[in-house]
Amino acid sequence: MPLNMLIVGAGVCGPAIAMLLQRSNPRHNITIVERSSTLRSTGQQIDLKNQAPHILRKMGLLDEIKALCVNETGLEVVDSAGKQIAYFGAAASGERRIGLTSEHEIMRGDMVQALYDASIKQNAELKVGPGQEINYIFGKTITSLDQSAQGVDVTFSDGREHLYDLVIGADGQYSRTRRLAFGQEISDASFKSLGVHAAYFSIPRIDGEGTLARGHLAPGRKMIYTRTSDRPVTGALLFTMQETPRLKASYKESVENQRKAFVEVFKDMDWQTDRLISGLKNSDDFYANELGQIKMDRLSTGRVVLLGDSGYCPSPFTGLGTNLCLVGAYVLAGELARQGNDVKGALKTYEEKMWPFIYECQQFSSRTMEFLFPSSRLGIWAMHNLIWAMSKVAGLFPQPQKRDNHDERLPEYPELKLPI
C-alpha cells in the first residue's frame, strides 16, 4: 500500500531519501517541507567516503556527482609564517588517514542541488499522478505533532493541518522535529558537546594558493583552515576550544553579535591575521556553531522518525555525516519497502540496522579534541613535531591500496528498485 510521508528538511538527507522512498514505490505521496524559502545553497566541503559512493552509484548519480567535486589535492600544515610543516595527500573514499581531503570532496550547495534535481527528474519520469508524487514546499515548517492510531497530525507554520502515515525528521543537528516528537528535554540532553566552537564563511582568494587545503594551530586553543580547491573564493574554518561566555551567548544573538564574538577570540592569531578577520567581519555567507554529537537512546516515537543529523550527528570533525545520512536513508526506505504497511515494524528493523553505523562514526570525544588543540607555543611546537613525523612515516611507508569493502556491510534491498 502507498504511503502519505512527510520528511522535513530539504538538506542532503530529505532528497536522497524521497527518490529511494519513490523508485520503491511511485504511488507514495512524499511531501518535503524546509524553511528556508530556497534550497540551501551555502555550506563547507563535504566527504563521500565510505558507504556514501556505494550508495549513490546504486542511486545512479554517482558520476553525476563525481564531475561536481572541487580538486582539493592534500593538506599542509603550516606555521605561523606560512612555511610548510607537514603533508597530507588525499584519502581515497574507501580508506581512512590521516589529513583532511578525500578522494570526493564536494561543497554542500552543489551536493543539495543535484539531490534536489534528480529527484525532480525522477518524479517527471515516475509521478503517478496527483497525490503520488514528490512535492517540494519552502519558507515553512512543522509547529506541533499530534499522534493517534490514524498516523501523524502535523500542523504547518501557515496554520495549514494534515495527517500524514510517516514523518521523517531529517532537519538536522537542531531537529525541530526531534523536539516535537521526543520532548525538549529529551531534545536537548542528546546533544554532547565536544568543546569546540566554530565559525565558517567565505574569503577573496589570493594569487598561489593552489589546490591545497591549509591548516595551522595558534595559541590559545585555536585551530584554523582555509580549503580553496579549484574555486574562485576560499573557504575559511575557524575552531576554538576557548570558550567565553560571550562566545556561547551570542548563538542566541543576532549574526551581528557572533560575528563580534569570534573577532573578540580569534583577533590574536597569528597566521594571515588581517585577512580572516576582515572575512569574519564581511563575508555574507557566515555562519557559527558549537560543534557536538547527537545520541539518542532511540531513533523513531510512534510513527516519527529521525534520519541524518537529526538522530546521529558525528560532527564536522569526523568527516562522516553524509555518509551516515545516506546510509540512514537507504536503510530506511529499504526497511519500509521491505515491510510494506508495517511502518512500526520498518522503524525497528531500521533503528538496529543503524546502530553499529553510528557507533563507529561516533567515535570521537571531547578528550580527543582537547589533545588537538594546544594550548600554548610549547604545546604547538611538540604537536608540529608530532605531526611532522607522522607526515614522514605516512611518507615513507605508505599504505597499500585497500579493497573498499563498505558496500558489503550494506543490507541489499532489491524492493528499493534501484538501477544499479
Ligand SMILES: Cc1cc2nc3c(=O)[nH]c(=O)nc-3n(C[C@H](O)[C@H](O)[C@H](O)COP(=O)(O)OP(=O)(O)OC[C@H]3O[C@@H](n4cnc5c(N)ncnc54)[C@H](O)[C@@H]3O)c2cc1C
Second form
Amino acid sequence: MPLNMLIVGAGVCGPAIAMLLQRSNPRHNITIVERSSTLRSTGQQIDLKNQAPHILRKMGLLDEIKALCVNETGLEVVDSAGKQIAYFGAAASGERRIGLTSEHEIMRGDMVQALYDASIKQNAELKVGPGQEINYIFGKTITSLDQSAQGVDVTFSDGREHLYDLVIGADGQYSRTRRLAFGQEISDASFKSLGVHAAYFSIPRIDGEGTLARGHLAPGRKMIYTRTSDRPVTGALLFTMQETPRLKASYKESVENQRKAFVEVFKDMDWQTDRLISGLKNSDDFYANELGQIKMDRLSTGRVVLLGDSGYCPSPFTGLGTNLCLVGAYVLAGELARQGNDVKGALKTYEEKMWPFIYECQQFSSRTMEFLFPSSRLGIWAMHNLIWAMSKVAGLFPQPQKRDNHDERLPEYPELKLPI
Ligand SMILES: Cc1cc2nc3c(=O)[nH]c(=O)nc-3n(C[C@H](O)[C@H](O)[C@H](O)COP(=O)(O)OP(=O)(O)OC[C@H]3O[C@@H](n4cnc5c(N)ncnc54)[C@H](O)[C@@H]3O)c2cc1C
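Right, the form predicted on its own is done, so what does the form predicted together with this ligand look like?
All chains and molecules follow, beginning with the one already shown.
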C-alpha cells in the first residue's frame, strides 16, 4: 500500500530519501517542505567517504556526483609566514587517514543541487499522477504536529493542515521537527556543544593558491583553513574555541551581527588577516554555527522520525555528516520498503540498524577539541612538532588503491529496486 509522507527539509538527505522511497514504490505520495524560498545551496566542501560513495553508486548517481567533485590534492599546515610545516595527501574514500582532504570532496551546494535535480528527473519518469509523486514546497515550514491513530496531522506556516502516514525530519542540526515531536527540552538537551564556533564563506582566489588546502593555528584557540582546489574562488573556514558572549548570542540575531561577532574574535589573527576579515564582512555566502553533535536516545516517536543532522549530527569537524545522512536515508527507505505498512516496525528497525553507524561517527568530544586548539604560541609550537611527526609517519605508508568501499554492515535491500 502506498504511504502519504512528508519530508521536512530539502538539504542533502531530504531529496535522497525521497528518491529512494519513490523508487521502492512509485505510488507513494512524497511531499518535501523546505523553509527556504529556493534550494539552500550554500556551504563549503563536504566529504563523501565511508559508505557514502557506495550508496550513491547503488542509486546510480556516483559518476554524476564524482564529476562535480573538486580537485583538492591534500593539506599543508603553514605558520604565520605561510611556510609549510607539514603536508598530508588526500585519503582514499574508504581509508581512515589523518588530514582534511578526502578522495571525493564536493561543494555542498553542488551536492544538494545534484540530488534535487536527480529527484526531479526520476519523478518525471516514475510518477504515477497527482498525489502519487514527489512534490516540493518551498518557502514554508511546519508549525505543529499532532499524532493520532489516523496518522500525523501537520499544520504548515500558511495555516494549511494535512494528515500524513509518516513525517521525516530532515531539517538539519536545528531541527524544528525534533522540537515539535519530542518537545523543546529533549530537543535542546540533544545538542552537545563541542565548544567550537565556525564561520564558512568564499573569498576571491589569489595568485599562487593551488590545489592544496592550507591550515593554520593562530594564538587564542583559532584554526583557519583556505581551500581553493580547482575552483575560481577560495573557501574560508574559521574555527575558534574563544567563546565571547557576543558570539554565543549572535546565532539568534541577524547575519550582520554574526559577521561582527566573528570579526571581533578574528581581527588579531596572525595569518591572511586583511583578506579573511574582508571576507567575513563582505562575502555573500557567509554561514556560521556553533559546532556540536546531536545525541538523541530515540530517533522516532510515533510516526515522526529523524533523519540526518536532525537526529544524529556528528558535527562538520568529523567530515562524516553527509555520509551518515546518506546511510540513514538508505536504511530508513529500505526498512519502510521491506516492512510495507508496518511503519512503526520499520522505524524501530531503522533505529536499531543506525546506532552502530551513529556511534562510530560521533567519536569526538569537546576534550578532543581542547587538544586540537592550543591557546599559546608555545602550545602551537608543540602542536606543529606533533603534526610534523604525524605527517612523516603518514608519508611512510603508501596510499592504498582508491576504491568506493563496500561495508558489509550495510543491509542489502532488493525492495528498493536500485539499479545496482
Ligand atoms: C546552509 C548550510 C551550509 C552548510 N555548510 C556546511 C559546510 O560547509 N561543511 C559541512 O561539513 N557541513 C555543512 N552543512 C551541514 C551539512 O549539509 C550536513 O551536515 C549534512 O550534509 C547532513 O545533511 P542534512 O540533509 O541532514 O542537513 P542540512 O544539509 O543541514 O539540510 C537541512 C535542510 O532543512 C532545511 N530546514 C531547516 N529547518 C527547516 C524547517 N523548519 N522547515 C523546513 N525546512 C527546514 C534547511 O534549509 C536545509 O535545506 C551546511 C548546512 C547548511 C544548511
